[in-house]
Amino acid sequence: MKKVLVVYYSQTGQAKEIADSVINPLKSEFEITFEKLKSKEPYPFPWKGMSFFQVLPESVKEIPCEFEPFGFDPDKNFDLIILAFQVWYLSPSIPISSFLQTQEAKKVVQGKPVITIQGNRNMWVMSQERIKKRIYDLGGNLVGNIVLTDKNPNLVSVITITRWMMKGKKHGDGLYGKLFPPAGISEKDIIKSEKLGKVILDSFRENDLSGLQKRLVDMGAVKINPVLASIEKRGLKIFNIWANLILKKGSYGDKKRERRLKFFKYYLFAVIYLISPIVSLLFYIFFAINPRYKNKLVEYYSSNAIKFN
């Protein structure tokens, strides 16, 4: 049997419900190993207080954490690598982005083909472009990308979500619950998902990965908005400039930081109900004039291509 190993970070599941969604198919014809990431500091979950802010800079500047020993052996010969995970700040997880730091990652994904899973909000291109660039200078080769964001209204799922990282509650009640829908992605686009599995073990059969991913976008897979798109690659280069003034103040849980946190905090929920509805109408009108090159930022990041210019 082919051999799969599974690297995936999940705090509340569902990166994990994803991917055995997705992996539910290759079961009968390849020998699964997962590998869960732990952190020798775990993160919180439910997020208190300042923590979820405290990650902005080790997550945009992709700074390492320390895990517990893996399960998994990396001199075992893995025929596929899967990659599930979530983005943090525009940017991969920490756990995730710091995995493909080590040596570990170097030898099972060298020379391998990956497939990356993600389980996101909206906004994920600009995290994807950071995983694609690790994936190839680890010498491995990405051959799929499969991507299920929350379908609901922008501020009613910056609502949602914000309750279920600080609440660790998915699900409303009362009268919360009949105004708002449950957080994250809906369950039925997670059990759709499966589809894309089989989709993956026919390119296995057929021996040619070479156009899995054309396949996976025809299925759904990958949902470019360029409107979104363009606003991530802006607001990263912002990120990076507020995670390089609130480094300056220490490092990962240095209650030092916190008064930059707090104005970066209003900063960002500023950008997320006031800014950001006016830019997405501007970004609008942009790709309303110019198509072809929406078309060409749509094709780009629905593909495994490493550079956009």
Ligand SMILES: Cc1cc2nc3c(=O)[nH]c(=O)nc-3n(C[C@H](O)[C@H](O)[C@H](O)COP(=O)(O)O)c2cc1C
Given for the second form:
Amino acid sequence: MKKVLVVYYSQTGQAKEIADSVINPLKSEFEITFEKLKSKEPYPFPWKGMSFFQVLPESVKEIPCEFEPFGFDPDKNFDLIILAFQVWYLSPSIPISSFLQTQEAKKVVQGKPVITIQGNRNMWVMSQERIKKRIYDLGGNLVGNIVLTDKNPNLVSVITITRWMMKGKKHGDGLYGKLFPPAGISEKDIIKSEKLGKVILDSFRENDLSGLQKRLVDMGAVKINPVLASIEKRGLKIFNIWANLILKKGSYGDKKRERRLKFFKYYLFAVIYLISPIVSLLFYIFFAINPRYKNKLVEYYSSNAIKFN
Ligand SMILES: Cc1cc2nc3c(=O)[nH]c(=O)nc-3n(C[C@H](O)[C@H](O)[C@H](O)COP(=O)(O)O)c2cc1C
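May I ask for the structure of the form predicted together with the ligand now, the form predicted on its own having been displayed?
After this comes the whole thing, all chains and molecules, with the earlier chain placed first.
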């Protein structure tokens, strides 16, 4: 039997649920080892007060956290590594970027095929660029990327996901529940993702993983919105400036950072609700005039290539 290592992190269970659905078809032919990432200092869920903003600098700068001892054997010869995770602040969540900086990750990823499975709101492209690079630097071969997102309108999902993160409740009640959909990725999409696992199984049976990503993309495993990707690119640059400013006041959890974090919070909501609709419109116009550039961008971000030509 071939051996798969599934390393995952998930606060609400969403990323794990997606991974379970995708992995389901592999169960008959693979021995599967699950490794849940547990940081020494757990990240709160639901997020209370400013804690949601406290993780901005460490997420953006990929400053690693420490882990409880891993349960898997890093010297075992796995045939496939699956990473299941999510994006925090246009960046890989701290647990996943930290894992990719460990010696254990180096041991298991080096020379091995890797598949990434993500459950995000809808802005994940810049994060994946960094995940691609980390896997490449570890000597791994990224053969597949599957991303499920919240398909509700951008400004609606900001409200529902923020509420979910702060209250821990996916479904709303009362008038809110009538006005807004449940937060996160639809159950239907999670169940449907099982078909992507069948493609992975077929590629293994055919002993050819080189065309896997193309097959996954053809089945809708990754959908690029060039407007959102372009906003992310600019947004991440500004997040970097904020991260530097906040880090000057102390490290993760330091109360001295809170004043700057509050300013960041106001900035974030102002950008999302006031500036991003205007910028989106400008990018729509830009891509309507430049369809060839748009197609090139979509093709690149859908792929596992690490250089845009
Ligand atoms: C601190 C924080 C920041 C987030 N930032 C983003 C983001 O930039 N883009 C995005 O698409 N989703 C973002 N999300 C939503 C997550 O990607 C994910 O959908 C949600 O946290 C549920 O994941 P989990 O329960 O599997 O951990 C963020 C969530 C948190 C907690």
